[in-house]
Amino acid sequence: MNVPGPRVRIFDTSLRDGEQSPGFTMSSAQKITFAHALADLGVDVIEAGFPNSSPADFRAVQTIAREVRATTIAALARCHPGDIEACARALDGAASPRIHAFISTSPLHRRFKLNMSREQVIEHAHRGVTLARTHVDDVEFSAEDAFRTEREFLVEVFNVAVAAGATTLNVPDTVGYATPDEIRALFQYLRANVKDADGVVFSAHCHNDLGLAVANSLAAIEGGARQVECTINGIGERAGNAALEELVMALKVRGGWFGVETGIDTPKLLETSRLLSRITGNQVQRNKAIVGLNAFAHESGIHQHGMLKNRDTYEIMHPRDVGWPDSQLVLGRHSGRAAVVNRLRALGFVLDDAKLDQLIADAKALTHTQHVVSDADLLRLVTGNPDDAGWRIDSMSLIDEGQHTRAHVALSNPDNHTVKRDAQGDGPIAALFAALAKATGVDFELESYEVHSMGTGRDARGEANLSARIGGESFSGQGTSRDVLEASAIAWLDVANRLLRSHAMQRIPAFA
């Protein structure tokens, strides 16, 4: 029988540290939507914002505090009376409010940022925590730039904070300078030297400037931290914070090593990640751990062969554990015979050796101008009939109408009849996708959309990749062209055609 390990609180600061970083600003409505998603995910603490920074932040914290009842809602404050009073007003009526008060403690910050002596920093920390405790019972105190603070002074500040009523002590590596061994040792030192250390929760807040935020957070847990401050997709100041999804899955997959648990509902990680991407317009990199498009995708023939025999050969967690429907065996330049045979069988085809050899050669030739070989490509290669590809572009045009763009498309449908439609949108892509939806009768909500260059010089082509979820099922599309708008249209139709083929798969005959 598995005995549950100690609980590590997950403190999510996507709405505060993440949202205040360049490119990730959210409206109040978006912050409220995302706060509900974080609560559904099972985070223990949501840091909703910095109320005294702006009226919009105050209103967002206030609404989240009143609407999100199943988790602790924290608001950030400097150890200034005005900040703390603003937090108290914003959190009024919260089911479980927390004021998170901080002050810089390192010599560098004391001299150049605060122009304060040690004694002044201690006085401000004491007054700040004391005032916060008059409003709420749950007060977190952070020593900003704690890692670069003298150890004995850090203990002195924390002792004052605990005596004033702090219930959580946060130890930030504010500039991402630490290494795992140093972080582990610092937490062990603090737990051994701070008075009444067993009566408070030690928290880690690690930044990713050297790419060590998750590793440092795990080391902090080994050193005794029982709260970790992190963000979805690792967003945050500069290079970001520890990525919640990576941290949580490391603790889950390597539970025997770390011996702790979280309350995160891990199958919701992918949908929460994608919600944040839609809200901010910032997609995660393809090879991002856990939630990137390549996280459970395999193109190498050697890997694909192993996956077909036993997925444990190349995957240490199941895709469904984090929200993916399944692994993907992607057909590309490095794919092997076994993966092609497996994909053909899924499409309803069985080829003899000679035809299979020719198809593999033709498929690999396609990879000189595109990254992957789609199901539509395989159907064309097997049958020799381009009509089997489904909807195809005959022509398209876009007209700038000032405030809007109008797209005109002419498509060949699966029955080889021409369909013409036009639609208006806020920009060329919105108009183009709307026209495609009207022409095909297929509509879906995009989860991600990316366009980038493939190749260099005169051989460069635009490649578009998009994904959508329809009826609980995920579909992805890819298109390449010298024109990025055409590549985008091809990718959109690739999704539409995949959807149509999935509904008609049982009608595809065997081919030998």
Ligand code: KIV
Given for the second form:
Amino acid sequence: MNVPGPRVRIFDTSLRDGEQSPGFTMSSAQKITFAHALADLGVDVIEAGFPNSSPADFRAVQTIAREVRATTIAALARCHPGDIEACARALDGAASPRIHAFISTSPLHRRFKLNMSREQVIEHAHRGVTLARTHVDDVEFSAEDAFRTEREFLVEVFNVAVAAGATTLNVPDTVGYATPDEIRALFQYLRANVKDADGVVFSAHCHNDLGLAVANSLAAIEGGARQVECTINGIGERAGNAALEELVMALKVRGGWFGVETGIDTPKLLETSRLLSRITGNQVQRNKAIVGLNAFAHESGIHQHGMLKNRDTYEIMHPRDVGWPDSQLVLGRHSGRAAVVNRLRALGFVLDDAKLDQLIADAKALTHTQHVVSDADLLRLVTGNPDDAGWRIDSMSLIDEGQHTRAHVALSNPDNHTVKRDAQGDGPIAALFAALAKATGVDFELESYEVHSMGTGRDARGEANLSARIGGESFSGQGTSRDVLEASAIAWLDVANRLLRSHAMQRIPAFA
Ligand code: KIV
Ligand code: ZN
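Would you mind giving the form predicted together with the named molecule, to go alongside the form predicted alone above?
After this comes the whole thing, all chains and molecules, with the earlier chain placed first.
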């Protein structure tokens, strides 16, 4: 048995396993847009869908197969002639088509899902792969619930699939039950026992029910897997699949340990993650590895001090390597003097000790009412420019107009005059933000928008957090209210006010 080569293929299934999970459905047009982004990112295989599941999925796979030429396009099929023929038709004309045929192999699935004997499963696998090979040269065979399948039976099924012409053998941990040591050992066993193991690629497909999908995929690679199936942001059935961005960066950052490489253009990871969030309307959590807002943000004084001396103290990769412009030293309640001095220096100020003490005290006071002290806040404190209260809400109302919602807002502007505007949107939030943009004359694209409820019953309040990236700077805003829509409007105005202040400051020549 040879040691497999150092290249690990990245098989992305965001458009199939990811898309089939609740809350992540995409239209055909969205799937096509995302397929182009995956190709630009450099994935080796895009699993574009399950053509026999719906006419829309068929059309999406067909269009992706015709438009995306530099990447292998896979389509999923049960080992049923109808599914396989649908894949073949949808992939017709693809530059590099793959049919991915699967059948469940575990005792539980054989008995309760398929009602089939071992022999029948083997027969279906054989027929499915054989038929797929009459259409394409590249056939992947998956043994669904492989991890909970008897090992010797798994070898038997895989031997049949290889004899019928499968070129990739996929080993799904369908229910996310494995641990890293077990899955490493399973891959070693399969590579030692499947006939012609050196002539096929072993693939891992790990689900995240115990939060182990990435760890298990890495262990599978140690055991000899040379394809990993994953999704952007870890989307997928239930708790999701292995997150592509985490897997790829683990292989890159710990290259010395794993000794393998991928073809992923890692600086495109963040934009690909953001695109998926925009398409599906699901933001990643703030503390998500690689692509979460906090992934390269530091607030505590001790960490900021370390970062200012040497970034390696608290970062194991450069943010630019995954698409962030830079790390962020966030000035908040936990920040220390060193970070404030550093931020001021970047803004062109060197203060004497007394002024600095006063400024730090003022900045800390600000954190009682806002989470983060922005550059605009610092400038305002340094220049002594008395804070204008900015734009404030006097009243707001929303009217359901059937297909659309109309929002009316009355705001007080910084000069204390009232401005009233209304706007239409697809839903209440879109209408509200459009009306606020009209009234203030400020517009921006949101980077993130989250609403949480705090407390319960009569004390319940909504908290909205927004952020927008404008001209390389991040502006975040927060609002709380009994009404989540009002909380959202306050948060939106918080961002707008910060943005206006920062632009006003930039116009002061000494600070330009
Ligand atoms: O999780 C799973 O077993 C699957 C297969 C269809 C590959 O998604
Ligand atoms: Zn799956």
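Between two forms, the rigid core is defined as the largest C-alpha subset superposing within 1.5 Å. Numbering follows the first chain given and starts at 1. This is a predicted model, so every value here is computed, not measured.
Novice: Kindly check if the Cα atom of F11 is displaced 2 angstroms or more between these two forms relative to the superposed rigid core.
Specialist: No, F11 moves less than 2 Å.
Novice: When you overlay the rigid core, is the Cα of D57 off by 2 Å or more between these two forms?
Specialist: It does not reach a 2 Å shift.
Novice: Using a rigid core superposition, assess whether K288 undergoes a CA shift of 2 Å or more between these two forms.
Specialist: Where the cores coincide, K288 shows only a C-alpha shift between these two forms that is less than 2 Å.
Novice: Could you check how much the CA of K438 shifts between these two forms after a rigid core fit, in angstrom?
Specialist: Its C-alpha moves by 4.5 Å once the cores are overlaid.
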